[in-house]
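We begin with a single chain expressed as structure tokens, specifically the form predicted on its own.
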Amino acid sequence: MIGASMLLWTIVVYMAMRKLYARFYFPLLVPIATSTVVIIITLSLFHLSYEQYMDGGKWLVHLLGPAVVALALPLYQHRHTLKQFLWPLLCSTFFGTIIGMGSGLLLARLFHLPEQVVRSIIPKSVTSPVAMDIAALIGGIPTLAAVYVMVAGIFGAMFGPTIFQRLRLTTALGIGSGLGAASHGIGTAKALEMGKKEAAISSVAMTLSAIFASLLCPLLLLL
């Protein structure tokens, strides 16, 4: 009963703050930010359990692999652009990825945090399974790798557009392979509502960054 009602709830939330978003358009109030707030104070004001929620909530993950090969049907539609654009966009994330991975291990190492934490948020910037992978093979926690993959993209979802704006970034490539290399699978649902040819880029940018992050990872912690 409360995993039917919390599942509820979480959708209610999610379009209530979709509705809120687009009536204001301010980079904090992003739908899935402000959700989350929410869904946490509601939590802890009626003294729920993690496991409780997921009771429910377990569905909207199982929605996740639909959602993502839903994104074939832009990258169909924007394959000559993709062809067209296949070495920029090779080089563009592959960058992206390193700097995403090394930044995470300087500002680690800067704050001297544990080896484990380090080793958690080396993979930041891809999406959340294969995040979760990496984090276990190099040693890091995968649970906690995965709270700083939904941070990652959280904040390139609420600051990207601001950053692209001040840099006159306009252009789809850009647009899409900084949000998909950077913010993975929220920065794609930012890049769609953006344009359907940026999603494309985008969903092909948080792939290559999952694979290049794949054989990088191990190659960093060496250095």
Given for the second form:
Amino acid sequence: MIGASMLLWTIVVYMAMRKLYARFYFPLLVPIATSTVVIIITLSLFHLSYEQYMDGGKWLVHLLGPAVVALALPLYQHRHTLKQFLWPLLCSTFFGTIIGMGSGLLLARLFHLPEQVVRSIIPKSVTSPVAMDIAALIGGIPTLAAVYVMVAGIFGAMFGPTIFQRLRLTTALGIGSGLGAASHGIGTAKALEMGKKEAAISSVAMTLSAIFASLLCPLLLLL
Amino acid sequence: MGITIIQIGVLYTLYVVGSFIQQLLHIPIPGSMIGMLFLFLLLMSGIVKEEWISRGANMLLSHLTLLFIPATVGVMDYVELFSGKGIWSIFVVIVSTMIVMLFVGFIGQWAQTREQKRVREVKGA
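Follow the form predicted on its own with the form predicted in complex with the partner chain, if you could.
Below is the entire complex, every chain and molecule, led by the chain shown above.
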């Protein structure tokens, strides 16, 4: 019963927040952020735990797998663009992954964060299942890593487009690869709002980042 | 509507296949991504036609944000991170995210403008 109402509530909140965003189009109002906040507030008002929420929420999570598979469609539709820019994409995401993990590590050390937190921050730019695996491998806390992945995702969806606009980063390749490499699936969902081509590039950047991060993480163990 | 649901079922099957391959071979890449690459290859080789999955795929993709909400709500168990000393870890994540976004974004932009210039020159000559 709680499960079904949680599922319904999530959909209702999402629909309402989408309407709100379409009406005001203000970065702080991106549906992923506002829906999350509204749901967390209602859960605490009714003294419901995350576990109870997931009774309903898990049905949406079940659809996330096939949704990622579905990204093959924009990938296929824009295969010519991707082929044309394969090398720049490979290079930028490879170094982007190194910079992402490296800057996270250095900054976290600079702020004297606890070692386990440092190691949970490192994989923040890659999609959560991969990030959680990496965190476990390098001595971080997987659930904490997932939280940082969400922060990276929401931040990218919230401010990415505005920052790009300010800095005149306007090409589909720039926007798509930046969002995918830094903010994984949530960034790709945002890229989809901006265009199918952006989304195709974003999903490639996100996939490549996940692959590179998994390959590079054994090296991080040496640090 | 029926067709859309059947097509989502096809995508789900591919996801299950991807997860199975992942567990079988112990690849450190999620099953969903293996499923995506698999579907991409099926589309490229013409074994699967675009129309067979396009309705279901577009349905899922247009509400991708909704599907991420349960995961982001998980932050509620870590609210203490957003106050006190924990806030620095959030700050670190945000700064590092911005660095990656701009680095990768500008290389992408540079590659695209260079390519467009090259195409224009070829056409001009």
